[in-house]
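Encoded as structure tokens, the following chain is the form predicted on its own, with no partner shown.
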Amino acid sequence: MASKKKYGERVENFSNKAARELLSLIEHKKTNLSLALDVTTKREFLEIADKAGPYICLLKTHVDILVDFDQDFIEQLKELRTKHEFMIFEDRKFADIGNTVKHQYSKGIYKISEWADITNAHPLPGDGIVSGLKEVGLVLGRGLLLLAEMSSKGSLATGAYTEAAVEMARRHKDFVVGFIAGRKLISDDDKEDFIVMSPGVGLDVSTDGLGQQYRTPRNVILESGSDIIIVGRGIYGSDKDVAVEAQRYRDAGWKAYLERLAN
């Protein structure tokens, strides 16, 4: 079941700073939004981030996919985060060791614990990798996102692998904010809370030929209880006008969580 709490009640069942960061922004600026960017060039993705800013709580990233990173882009997304009131949500998809992703997440060309304010990470290598990251996340108020569910077409991350995402996340409250899945994963009858962000949203198609399925705004807020709608192509697509479509999204978000309180 969904929640019938506000955004801004359930800061307080958070110690994460991020996640009470995230939640407070939600409720301050009206928008559920997550904009997924993944365009492989600088100045397009400050020129569509700039754009789409004033409507979303989040910008979920793909730096890896730029073909000029360097620390001026860096230096610009966090004058845009500061602009507009978002935040930034690094994609990495850590998959590794707890040694290993502790390194990935603080060091390299893109030093993503630095300017990330939450990144997430699959569960499939046990409670290490959890571990590793918090090592370096938590001192800096960053969160972190397990990927308990996928909604490309075929997914393994289903049944028992998602259970056990969930109990995972329960063993590090602290650091562990939410979740990537397709719906609400506990029920209002636990007394932990967590935030679920859902990919997979579209007003306008159900698929894009290459297994990604999609649900519209309703379906994913009202309907399956989820807290952040995840859009990407459907904001910036080649025809769109991207400020009148990230405002459509926001629109739609907003109103199907009105419509769940109500309900």
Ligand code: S5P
Given for the second form:
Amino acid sequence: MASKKKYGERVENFSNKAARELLSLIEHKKTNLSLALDVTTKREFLEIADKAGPYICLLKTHVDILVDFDQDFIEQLKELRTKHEFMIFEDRKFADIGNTVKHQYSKGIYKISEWADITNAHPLPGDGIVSGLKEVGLVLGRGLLLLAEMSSKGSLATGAYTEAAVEMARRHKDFVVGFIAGRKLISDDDKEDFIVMSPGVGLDVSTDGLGQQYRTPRNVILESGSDIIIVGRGIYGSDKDVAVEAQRYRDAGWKAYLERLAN
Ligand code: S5P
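Moving on from the form predicted on its own, please list the structure of the form predicted together with the ligand.
What follows is the whole complex; the chain from before opens it.
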């Protein structure tokens, strides 16, 4: 069952700083849209982020695809974050043992923990991955999502694997704030709450030729009980007016949420 609670009412369900901030932001900005900005140059990235900024709650990055990544990119990203009031989610998909991911999260050239409010990890290696990331991120007020399901065709993250991801999250509620999944994974319960973010959202096409599978905001938010729609090429793809499309997805996501509350 989808949650009937407003985003703002769910803040108290979380001790995690990033989760509390995100739910408050969604409530007051009235958007459950996350932009997945997978472009490969700083210039394109910053231009699109500036145009879409007013309509999103969360900007999802893949900083390792930028050909000209540098510290200036991070400074400009932070400026946009303040200007438009969105949070940042580095979609790093950590997948190694705790000791390794700890370094990957805080060190190297990207120093993800310094600027990303939220990041994510595959539960595949077991609890150590969460413990390692938590050692770095919790004191900084960061939050983690576990990839409990994937939107791509043939994904192996199903059934018992997905259930094990939920159990893992339950053991680390201070740091794991939710899931990447196509649907709400736990039944409504006043005592526990997780934020579900769903990628593979598009209004115009159903696939991308490389295994991605698209569903509509209505399907994801209203019918499947997810909380945040993650949209990429549907907004910045070729011939798209970024501001117009961002507004269109923002409106569709919010309408589906309002319908869910009213149902
Ligand atoms: O299962 C997943 C998980 C993620 S995080 N499927 C996904 O597509 N993603 C990410 O969402 C993917 O890495 C990409 O950044 C975004 C979808 O982009 P789009 O252009 O297909 O909307």
